[in-house]
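This document opens with one chain alone, in structure tokens, the form predicted alone.
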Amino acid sequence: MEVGIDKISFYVPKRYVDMTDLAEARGVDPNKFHIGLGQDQMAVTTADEDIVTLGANAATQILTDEDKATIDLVIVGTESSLDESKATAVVLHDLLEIQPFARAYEIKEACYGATAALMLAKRHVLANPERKALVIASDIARYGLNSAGEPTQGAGAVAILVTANPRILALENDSVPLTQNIYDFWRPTGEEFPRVDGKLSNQTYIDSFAKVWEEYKKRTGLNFDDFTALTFHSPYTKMGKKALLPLSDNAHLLEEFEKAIVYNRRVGNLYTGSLYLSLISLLENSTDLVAGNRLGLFSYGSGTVAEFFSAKLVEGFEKNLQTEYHRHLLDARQRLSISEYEKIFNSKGLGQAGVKFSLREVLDGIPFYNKN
């Protein structure tokens, strides 16, 4: 029996900053952001957007009444939690009107959290093939105005429905995880912004990919030629390429990599959702994918947990994507001036919206939300 991704969608805030505007305001050559980091736009949340509203919008786009009646596991991967005790998954379970006899909880391990959730969801459905699991990755990446990390900020959510006989991707049983206790990135309780050792974080990411890839090859006997495309966690889009290039110059993989970062370049860092935004970007922007293709996914969470695994495209996958909706979502956003962005950033009400609203209020505030 195959288990995997039956539906997948993302949602991002209604506003963004253009990276040329940010570079000029900070006295930096725009090429440092556009080419050096590989980022063109940066999503910005306002006072009526947080990880609950982002996650609700991402999930509502793909869930039917039948899904809500069949889901009995809801897991949220996030490092932007609104509550030190109550899980965001419990709030979203209520907002999304999922049947009550379900488990709902939250997972934290930096940007790796959603992958841990996906692996747990897969095992749950394997044991209960008549049931479904909902995984939501929702985060707001903030480092502070004029900080070194400012151009790698972003926000958004990805929702994934995991089922038996999936209609998009079948997950293979070949994942290789890696855990190392490294303080490259962390945020002590009570602190607004994370502490980051950028040089160490970049090197740890690169080394982690090399380690899990070598172990993956030993366990499976597969190599880069066995993959049609690879997708990476993308705190900024050049990061994945920095990890891949020392190990492979496969022209096709590099070409597909560019398709897998189209959306990420326009959004910025989604933390837990970053890898899965890249996956959606690949599926919706590549013209070479066909059923049976093997895709590789590299997940990374500072701190450090990493994992490499693969999935195969199933017949008719392209009919189950949300391409038109996603492109409209990105194109319909409002471009902020730097002064508007800075005012929003400094607002004390930022990031406390979703727990106050019903789902209808959450969605009615989004003029380009398309329920169909």
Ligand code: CAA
Second form
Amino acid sequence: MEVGIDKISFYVPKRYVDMTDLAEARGVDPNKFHIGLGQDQMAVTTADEDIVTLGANAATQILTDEDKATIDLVIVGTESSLDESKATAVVLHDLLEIQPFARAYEIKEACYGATAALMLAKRHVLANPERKALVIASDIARYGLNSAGEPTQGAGAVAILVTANPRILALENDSVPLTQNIYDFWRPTGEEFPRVDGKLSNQTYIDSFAKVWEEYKKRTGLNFDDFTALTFHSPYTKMGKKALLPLSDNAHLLEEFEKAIVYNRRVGNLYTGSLYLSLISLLENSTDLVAGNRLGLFSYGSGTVAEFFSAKLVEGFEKNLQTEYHRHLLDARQRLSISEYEKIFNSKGLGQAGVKFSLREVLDGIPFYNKN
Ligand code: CAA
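Okay, that was the form predicted alone. Show me the form predicted together with this ligand next.
The complete assembly is shown below, putting the previous chain first.
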């Protein structure tokens, strides 16, 4: 029996900053951001948005009443948690009106959290094929004004419905995880911004990809030619290419890589959701994909846990995408001036919008929400 991604959608904040504006305000050559980092726009949350509203909007786009009656596992991967104790998944389970006899919990390992959730969801559905599992990745990446990490901020959520006989991607049984205790990026409890050793984080990401790929090759006998496309965790979009290029200059993979970063270039880092935004970007922007193609996914969470795994496209996958909605979502956002962005950034603590409001209020406040 195949288990995998039946539906997948993302949601991003209603406002963004243009990276040329940010570069000019910081006295930096705009090419450093557009070419050096590979970022064109950066999502910015306001006081009415938090990981709950982002996650609820991402999930509502894909869930039907039948899904809500069948889901019995809700896992949220996040490193922007609102509470040390209560899981965001419990709030989302309520807001999304999922039937009560379910497990709901939050999972943390930096940007790797959603992949851990996906692997658990897969095992759950393998054991209970009549059930469905909902994985939500939701984060707000904030490094601070004028910090080295500032141009790699962003925010957003991805929701993934995991089922038997999935209609988009069947997950293969080939994943290779890697855990290494390294302090490249971390955020001690109570601190607003992460501590980052930027160069070490880049190098650890690159080394982690090389290690899991080498092990994957050894275990499966597959090589880069067996893949139609690779998608990467994308803290900034050049990062995946920096990891791939030392190992392969396969022209087709590099061509598809550009399709897999179309959306990420316009959003920035979603932390846990970044790899899955890249996957959606590939699925919705590549014109070369057909059923049976093998896609590779590289997940990386600082601290660190990395994992490489593959999935195969299933017949008719293109009919189950949300391409039009996603493009509208990105195009309809409001561009902020740098002074507006700075004011919003300074005035905002961690959002609590989703905790305080009902789903109706959360969604009514969102003009792009177009389900009804
Ligand atoms: N034109 C074109 N390119 C230019 C340029 C110009 N005028 N000026 C600079 N560049 C290039 C540089 O050559 C460099 O490219 P290469 O790395 O390919 O050589 C790139 O722009 C960035 O320049 P710097 O290395 O000088 O940038 P920086 O030191 O200011 O910071 C950063 C870069 C370390 C990524 C920093 O933004 C940061 O700390 N970000 C947060 C941490 C992060 O994202 N780490 C990634 C791995 S960790 C992870 O993946 C988990 C996660 O989500 C956080």
